[in-house]
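Only one chain is included here, represented as structure tokens and corresponding to the form predicted alone.
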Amino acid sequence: MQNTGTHRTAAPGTATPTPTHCPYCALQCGMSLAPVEGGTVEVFERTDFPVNRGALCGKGRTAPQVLAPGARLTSPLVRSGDGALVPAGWDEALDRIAGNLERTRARYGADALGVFGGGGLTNEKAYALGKFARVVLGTSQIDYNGRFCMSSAAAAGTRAFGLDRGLPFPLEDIPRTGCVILVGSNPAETMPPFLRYLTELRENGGTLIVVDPRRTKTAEQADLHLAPRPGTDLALALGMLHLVVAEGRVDRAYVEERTSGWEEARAAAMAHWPEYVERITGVSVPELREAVRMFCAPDTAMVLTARGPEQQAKGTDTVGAWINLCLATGRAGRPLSGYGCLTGQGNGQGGREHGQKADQLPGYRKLTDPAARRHVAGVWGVDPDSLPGPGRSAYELLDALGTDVRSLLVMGSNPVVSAPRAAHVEGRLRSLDFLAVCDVVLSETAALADVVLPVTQWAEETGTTTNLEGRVLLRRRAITPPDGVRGDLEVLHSLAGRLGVEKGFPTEPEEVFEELRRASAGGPADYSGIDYRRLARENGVFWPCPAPPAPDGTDGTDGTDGTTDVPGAGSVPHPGTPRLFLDRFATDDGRARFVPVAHRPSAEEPDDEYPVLLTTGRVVAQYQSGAQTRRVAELNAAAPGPFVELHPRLAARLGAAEGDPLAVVSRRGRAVAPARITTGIRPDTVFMPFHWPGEGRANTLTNPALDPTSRMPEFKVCAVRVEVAR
């Protein structure tokens, strides 16, 4: 399967052609939609949109094949006397969910009610979802699917800015530094449009060194490859800040005068001497040299880390670490140099910003900061002490199915095949006294539900996104979606309603997000001088942009393209931050924080019963849990199935032969996929996809080990033996 989709220029006479962007990952690449018969679309270039230039892979230019109604949910399905899901009205659908969570609520208390969100949900709908958890179902048990992506990233980057968002700068300022160490990430097939941009690094002179214990189709584009054990990547870190440290290659200056608590964090450094962290990693001295000295060389360069470094129980801890080799060479804050991350789904980023998350309110605000909940109530017209406090994270909501939570609204979201200790988890949502889901498709999670309500698709809303690097973008609707079929906005208003609250959940995604624009003013993630009509005429504008302020002190968010209708206010609205940390981080004192780390093993290590390591990933062809993916014949096509990738050593230790059936069994079960054999992996690991069910499904295997602080599962390595399935 080719990187980038083939996809055609708008012939004359066309009608003109929508433009909008693509339903997957964080690029978030520019595209337009044509109508065309069917109730469809086609997918026309787009190349006045910077990040992608017109190049599309091939999820994203044949994602229309996803609206055809062969495809996707067309009518409610409620659960029959027989157990069966069976076509029902929209009333009947609504009455049901709506009945179900009172009688619970009544019976068990709010906390008894979850709601479960979705990274690829927009702006709006996470908005939205986030309110009607705390101010209709008065619950604090709300996380989503996001949490599994970039939280040890936000965690860590909090902990050391004072911000996070994924990427501090622009897509384009990655070329033109001269450096990048890429910890964990496979763009090559995560994100392809992303790889034009590594390619002109390498054209302008810079370098590139990849962290990966497989030899990727990225990694194979890289000056440098490291390949450590899995699960030792903090290990790594810190081995090349020893260095640092010891050839005298600290940028004291910038230490002195731009962060704290570095003599802490070298001390930590220190104790990770180089012929210690080669036992660790298996990475050389001699690799380890040489990759501190292509990150030194040069002026300026970049860390950006991903799934890889981020999905372990020490995520928060490893992220750190890459954060104070950024500082300590005085790669932070600066031009064309910093530490970023390659968020992962659609709109993680917009999605945790405002409310989705346990523990966070709209505007990035801390859902225990009192000043933060004043600000967000009055915008409800809610009393404050009324908003619930933190809930359970991801995994810990899901592990609670059934006991403490007895009913669940999952909204965009598979965790059948995407959580961790996936087999548990399905038994848990099983246990639910009652399920509703709402899905464009009928997922390996709405299969389970009492109730499935089939929601709009991207080409058929209008709506916001927010992507890697913190551009907030325009969804625009193409087409009108097919009879049966209501957006999610549509579904909160009746539920709402349904629920006794009248007013405060509008169904025009615009009137949500201006509501949006006020509940984030002040906040770190502010997006009050943004509008739609700004966004219909730019590429987008970077968080944060607050309004202009308006002459009586009020935040200004009153009038439209960012500017307020007041008399005498300022007109001149705020360009937006494509460039974060500049002048002063976003700390108290304006200063960058070290943190001192140090290695520890991962949760699980192998032993005799499960000798080998287990790490898991995405193909390009198949995106998240492929609940939509799979849908298509293409894609399916190019990646039918799962696999395990192994090495020959390990292979002709079991005997296997390429193709043959393996069963991988962890602690948590078994699963069984064919072999792929290829000396790009190390022997001591295994890797498999995690885009199917069944008995194909990674997820069953892996560790929901969480990090203390993002509680990220340990997603990235865990303990297997592998033999062959007879």
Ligand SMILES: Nc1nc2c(c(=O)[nH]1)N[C@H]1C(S)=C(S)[C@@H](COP(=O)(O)OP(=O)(O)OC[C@H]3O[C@@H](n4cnc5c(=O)[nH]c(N)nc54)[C@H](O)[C@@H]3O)O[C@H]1N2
Given for the second form:
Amino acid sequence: MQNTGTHRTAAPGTATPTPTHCPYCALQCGMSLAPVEGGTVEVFERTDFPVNRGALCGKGRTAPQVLAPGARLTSPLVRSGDGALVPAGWDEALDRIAGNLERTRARYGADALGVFGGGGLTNEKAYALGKFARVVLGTSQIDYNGRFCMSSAAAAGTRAFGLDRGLPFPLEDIPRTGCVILVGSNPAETMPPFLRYLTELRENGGTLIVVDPRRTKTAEQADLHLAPRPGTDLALALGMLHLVVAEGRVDRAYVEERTSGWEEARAAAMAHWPEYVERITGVSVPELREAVRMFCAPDTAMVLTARGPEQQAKGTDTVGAWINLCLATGRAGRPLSGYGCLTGQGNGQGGREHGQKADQLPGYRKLTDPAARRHVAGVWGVDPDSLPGPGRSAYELLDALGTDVRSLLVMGSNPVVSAPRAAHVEGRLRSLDFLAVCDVVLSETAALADVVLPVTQWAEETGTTTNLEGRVLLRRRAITPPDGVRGDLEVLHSLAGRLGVEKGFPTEPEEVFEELRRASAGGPADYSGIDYRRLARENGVFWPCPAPPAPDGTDGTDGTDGTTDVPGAGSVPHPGTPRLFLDRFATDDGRARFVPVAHRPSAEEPDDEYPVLLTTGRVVAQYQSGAQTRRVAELNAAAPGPFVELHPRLAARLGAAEGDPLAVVSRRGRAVAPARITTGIRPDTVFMPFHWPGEGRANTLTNPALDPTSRMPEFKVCAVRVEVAR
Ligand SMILES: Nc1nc2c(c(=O)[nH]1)N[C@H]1C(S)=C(S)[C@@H](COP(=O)(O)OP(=O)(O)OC[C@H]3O[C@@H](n4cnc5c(=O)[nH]c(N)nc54)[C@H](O)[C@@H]3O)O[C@H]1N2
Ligand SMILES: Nc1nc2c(c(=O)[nH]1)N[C@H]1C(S)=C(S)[C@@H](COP(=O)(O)OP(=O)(O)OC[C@H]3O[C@@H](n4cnc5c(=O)[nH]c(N)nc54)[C@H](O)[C@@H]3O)O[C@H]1N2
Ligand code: SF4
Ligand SMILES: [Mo]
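Having seen the form predicted alone, can you show the form predicted in complex with the ligand?
Shown next: the complete complex, the earlier chain at its head.
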């Protein structure tokens, strides 16, 4: 089965295409799919979906190739006596998993069971996985790869605005603002159809500032490109705020009316003189002044961050500093102005709302909040006291494998490639008593498992995702899965049954969503007013979308055990909330909170032994750990393997020519990949994409230093030594 490209209309002999969404990134581009005789799947443009209006990147266009039986798993695998993974029946595989989890729990207690989820899972799966961990396994030890993704922006957004939704406005607002500062975001490679919004911004007379240590394809489109040293965005934002104050550009009326904490934040910024900031960041004072002028000149402006400033051990404070800049200039919670984070994975937004995060219950509720526990326990039909407390964050969980956590279930992540200090993480995974992995392919992590369960994919199952705008979408089943695979929901249902929980794990996604609605009702991410019928009719609904009050005048939930009488029965449906904070922020007093932050060095700064900075990121043709995209010939041809991007001056110093194998060595390990020489990177920095396992694995090198609030690892900065590999 393979795809043959994008077509505007269905060819004769093709079934009517089903509208659905791409499996990969958070843009969740709309597309239509139709099975064709001979086992191919065709992709059709879906121009009615406003986010991408038909446009797709190469990954989305070729995603159907991973549906082909030759590219994926179609039978469970179990570890045999001689150590090989061999095909097995579903019953045997599920029995093995249940038996091993049971044994571990009996011997070491429930917290010896770990669960590692993914931001690519649908809302229904993420919800069911969180419930499975807490209700069936009784463990606190669940977290997911979203911790590695947008957790710093989420923490900073919650701190400042009282609520975290990546973008508090729809993408369509971006071309209509006056200036956009894009911080550490490279959508030319990571979300190509999104570039249109930036092009339109400039066509409308708006300006674009890109902050990135590399002159990326995105930076090439900018009116101003600032190239700070990796890990210094916090100082950069503070330097800009300093100038805003010094130049009298503070929006005093707004600060007075809509914020709290300004004096402390102002004082902190005033300690960051432009000259001091220039020394830290390498961005000159005139460039800083120009950025401030461009940002402040128009009536409206936005700051958008992505992984560059967020994947730092000070990511939360860094995002906080950019939010402070928005607040001081009156650019948040107003039309066409605001701070936003560009979430990454397909369900990066929804995946962080419904309970697969260590400290969280569905509806973006806190596991430590007694009222939240009562509400969710009511929906689940369990005693609130039986719900475990918060567990370890993703890296801490991986680091505890084989010691405190003895058996692990992975669903939707490939940490052998994507976790920081990956060789260590791989070692921890190998030291487990038992590892089970549900995946669509034999990922590098699945290859270490004792049992691998092959699951259905995006196009073969229905479910909802929430895109980077907070728009809840319906992905529809468009084709029939091959024999031998089962859905993640079916896996959880079967394991729950084997572990003695017969009810509460339905296999129908819509049934799970109906329960999710009730569990989220009244929470920050309230989905109770959304249902599948509505999603099928509308091009998505933005949360919060509470159910309208029931006819009897109550809010639709009975308030004691959290069970709901049919949400939305009767009255006018809530329209959803494309734009947040226009009247008030989600804090107790309705004001946005300034947080005083100060620059601090990265966890690891260069020294004599490791004199160069390494930063990491993505290329357009590969997705994440590459587990899926490395199976597509066209994508491999475009991006065949890892590389080390470096400046000609550094290359000359090392005596390296284009294509020479370079050894990059950090305190964690050594990776080797060919040199790619470019003037588009700072001479003190090298860049590696992280999509590949093996010798060129970037995460062999990265530093697992964690942000104290978000527990985000410092993927974007560590100190390395670079030499030509002989
Ligand atoms: N092709 C492709 N697209 C993807 C993905 C993929 O794997 N491949 N993954 C999806 C996911 S999950 C995510 S999270 C998004 C990520 O999307 P992006 O955040 O756009 O991707 P990255 O390449 O990780 O990082 C963006 C930029 O940050 C820069 N950077 C590095 N260090 C620093 C720093 O210290 N400060 C600043 N300001 N910038 C820095 C890098 O040079 C890079 O150009 O992409 C999504 N889309
Ligand atoms: N050095 C460095 N490392 C990074 C980053 C970086 O910028 N630099 N970025 C980080 C970020 S932002 C992210 S999001 C992570 C992502 O890193 P990973 O979590 O490794 O992401 P994926 O490669 O998408 O892994 C998803 C796995 O789940 C499988 N899968 C897909 N859909 C489903 C499904 O529906 N069910 C099940 N059971 N399995 C499914 C896929 O085949 C794949 O094996 O990497 C992080 N690691
Ligand atoms: S930009 Fe993202 S959602 Fe759109 S086609 Fe590419 S990978 Fe899929
Ligand atoms: Mo991500």
